[in-house]
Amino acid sequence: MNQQSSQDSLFSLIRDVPDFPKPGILFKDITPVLECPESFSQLIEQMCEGLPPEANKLVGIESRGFLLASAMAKHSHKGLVIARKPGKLPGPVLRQTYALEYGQDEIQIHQGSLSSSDRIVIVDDVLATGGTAQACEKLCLSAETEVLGFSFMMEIAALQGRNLLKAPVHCLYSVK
């Protein structure tokens, strides 16, 4: 099976869940991919192929980004930093607020998790509007780290989230 048909097979497992978590949202459920060991392994290998070799840490965005970034970190022998919602990390944190369509939110990392010697890739499952990814990029830059890029399982291209991001974006799959 060639890489394109292998990718098509992998992404055919993703379920669309209408009106979740609220009316009008079409949620992309990746759990069927995670439940199949062969598919999950294939996904992680393909995502790792897009990592710059000079990256030394991956930053996983809560919560599905944790799953992907932790598996990628193990597979590629890189460090893992987690970016979480407020109140989830003990101890001092760096924080970045960002706007949502219905208010604002915040993302945090532990102080000291990143330094100026780190070259990182930010990982999440889906690139949609780009707000959370942009906030994570700003947060990592505030720690004086070098953001080499982003790695997403898929992108909802019509939402143009990549336009908010400064670092290069690598997506395995794009949907309209």
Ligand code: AMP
Contents of the next structure:
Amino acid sequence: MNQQSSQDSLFSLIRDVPDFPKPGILFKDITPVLECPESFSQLIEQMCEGLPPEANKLVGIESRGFLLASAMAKHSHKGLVIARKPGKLPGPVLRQTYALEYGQDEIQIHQGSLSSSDRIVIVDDVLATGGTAQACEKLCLSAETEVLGFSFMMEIAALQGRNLLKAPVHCLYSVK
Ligand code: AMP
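Could I see the form predicted together with this ligand next, after the form predicted on its own?
Complete assembly follows, chain above in first position.
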């Protein structure tokens, strides 16, 4: 199978779930890709092809970002750092708050997980409004780390999330 048809077959596995987790959201469910070993392997290989070779760590965003970033870290021999919601990491943390439609949320990494010598790529499954990814980028910059880019499986282009991000964005798929 050539690269285009393997990308098409991966994309066809993504399931659209209307009105989840709340009315009006068309949820892009990647779990069918993860359930198929060949598709999961292809996905990880293709996402790793877009990584800058000089990156030494990947930062996975809770929670589906963990699934992709951990497999990518193993495949590309890079370190893995996890960016988590409050109350999940046991040690001292760096934190970054960000606005939601109603209220605010926070993302955290362990203090000492990143330093000024690290060059990182931030990984998640879907780039939507970009608020979460932007908060993660700010968090990594606050650790004086160089953010080389973002790697998403998919971008919802109409939401223009990439406009919030300073570092270059790599997405395997773009949907309206
Ligand atoms: P964002 O709006 O870009 O801050 O997205 C927040 C988080 O929710 C990201 O980690 C995405 O994985 C997830 N997300 C947002 N919108 C969707 C969607 N339509 N389908 C699947 N996941 C989504």
